[in-house]
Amino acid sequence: MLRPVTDADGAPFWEYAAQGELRVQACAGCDEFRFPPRPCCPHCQSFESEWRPVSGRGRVWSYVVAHPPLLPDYAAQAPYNVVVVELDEAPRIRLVGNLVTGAGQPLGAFPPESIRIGARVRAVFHDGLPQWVPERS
């Protein structure tokens, strides 16, 4: 399976994720969240930043269901979903991942016909990667 490629700006995101924690880069000057991580704030141009914990709760903003033909390692899991999640604390921040039935469950385990735009989800972690599960009401 493909692994994220990290750079100096994004490395802390993956380090926190490996610990089961969702943090997002925020500007220390104007308090705005920013993602993807970068050295300069697009709002106030400050170079000061910090990594703030977020709840990991949000809503499905968009999604796609991948079908074969795909990369060989992914073909056996198809069809599977890729969701874009808008975070509660920062509606302009959208993270990409998979909607799963539980942390570490197969990518294709969540029925594609059950995915809905606006569905409430929360982050879980498996093997250092954030995944998403439906939030129970």
Contents of the next structure:
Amino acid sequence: MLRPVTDADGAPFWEYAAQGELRVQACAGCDEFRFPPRPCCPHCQSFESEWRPVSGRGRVWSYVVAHPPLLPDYAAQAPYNVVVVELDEAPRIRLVGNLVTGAGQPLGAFPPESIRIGARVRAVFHDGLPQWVPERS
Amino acid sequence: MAAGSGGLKDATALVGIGQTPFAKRLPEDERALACRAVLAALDDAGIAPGEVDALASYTMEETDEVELAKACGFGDLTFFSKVGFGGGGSCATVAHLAAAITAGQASVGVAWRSRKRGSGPRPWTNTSVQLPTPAQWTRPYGLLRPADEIAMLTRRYLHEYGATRDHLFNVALACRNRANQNPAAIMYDRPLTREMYMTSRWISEPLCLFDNCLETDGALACVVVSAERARDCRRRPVYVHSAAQSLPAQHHGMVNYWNDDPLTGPAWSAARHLWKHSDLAPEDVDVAQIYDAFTPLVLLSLEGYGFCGRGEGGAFTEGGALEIGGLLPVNTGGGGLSEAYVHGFNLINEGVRQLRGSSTAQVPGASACLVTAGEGVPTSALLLRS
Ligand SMILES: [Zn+2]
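Pass me the form predicted together with its partner chain as well; I've looked at the form predicted alone already.
Then the entire complex follows, led off by the chain already shown.
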């Protein structure tokens, strides 16, 4: 499986994720969330930022079901879903992830036909990566 | 029109086009293919290689200017440029040459593209090289290929606007039907049916095999000179009426879902510039060559360039609108989906053929043609006229 190849701006996201925490970069000047992380704020040009905890609740914005040809580790689990989740606190922050039956379960285990745009999901963590499970209503 | 006073409008013209055969596998390397296409384009224009003083290509091009210039016997080069973002750069090569020639920096420009994607490596198969941004946010989750990235936008598009796979099929079919008329196309003798489309294997749902472009070996080139010089060339000039490049505000590349408004891609801002500097409007366009690495890009582009309203791209394709005789015939050589995928350069050459009246799927009396580059990345576009 591919590991995130981080850069200086993105590293804090992965450090928090490794501790089971979902945090998003926010501008310390004007309070705007931004993603992907970057050195300065496109709204107020401030270089001051903070990593703000979010609830890990969100909704499915879109999804795909990937089939081979794929890299071997991924082909072994295909077909599997990849989702984009928009966060409750900041709907314009959209994170790529996988909808799983539980943290660390195979990517292909979640039945693709039960995925719906708009479905509520919440973050779980496995091996330093945020993943998503359906939220019980 | 004197250089500088009227911008690019009709100040330059395409006077030569050339290409190699297209195939899944060609024996020659990319450099040799590039030389063949370039020399063919110069021969078509009736211009000697020693007169070339400007070059333009785009990133992911393996043949560099030094190699091409010495192999083909060019004169002193006074302008050369390489446009970023892969397939988004195709039309910008012509735009850069047009700008350089209009500004007096050069007089004979050649743009080219040589690729071996049919038999060579695909960038997304490389597991060791991952660009830190944005790949760290997508690749670990198995969003690996351009098809996956575009499929994500497509699913949302279908959901938001009620478009269907039949609309995507209409795009694939129009391209295939034109390729069936074009002996140079890889899919010349391979008709497509709705049943074949609907039962084909998935690549990344909602995109199936026929929503994806061909992997191709091949090279193409074209020659740009001033409108004044063009009058003395062998062929009827095809004027660069308007040209645009676009990297819109808060753009994120293939992963446009990080934008506030993910379904308005770079086509929208390219179109604003293109039409602003044009005497023409979308309804004046007789034929369009729209970048089609994936079928949904055509729907997004139809909206972005103003052929229909937002969210109406799917409905626009109904009733044979994209076919010959339809509202807007597209990709009349077969496009990236069915002629060849050479990062969109074949769309430029087909635009020239339409305005010369020499296409294998000629739109009668075509006098204005839109050509676009990769949608979903920083892009470019040309409005050509005869
Ligand atoms: Zn700010």
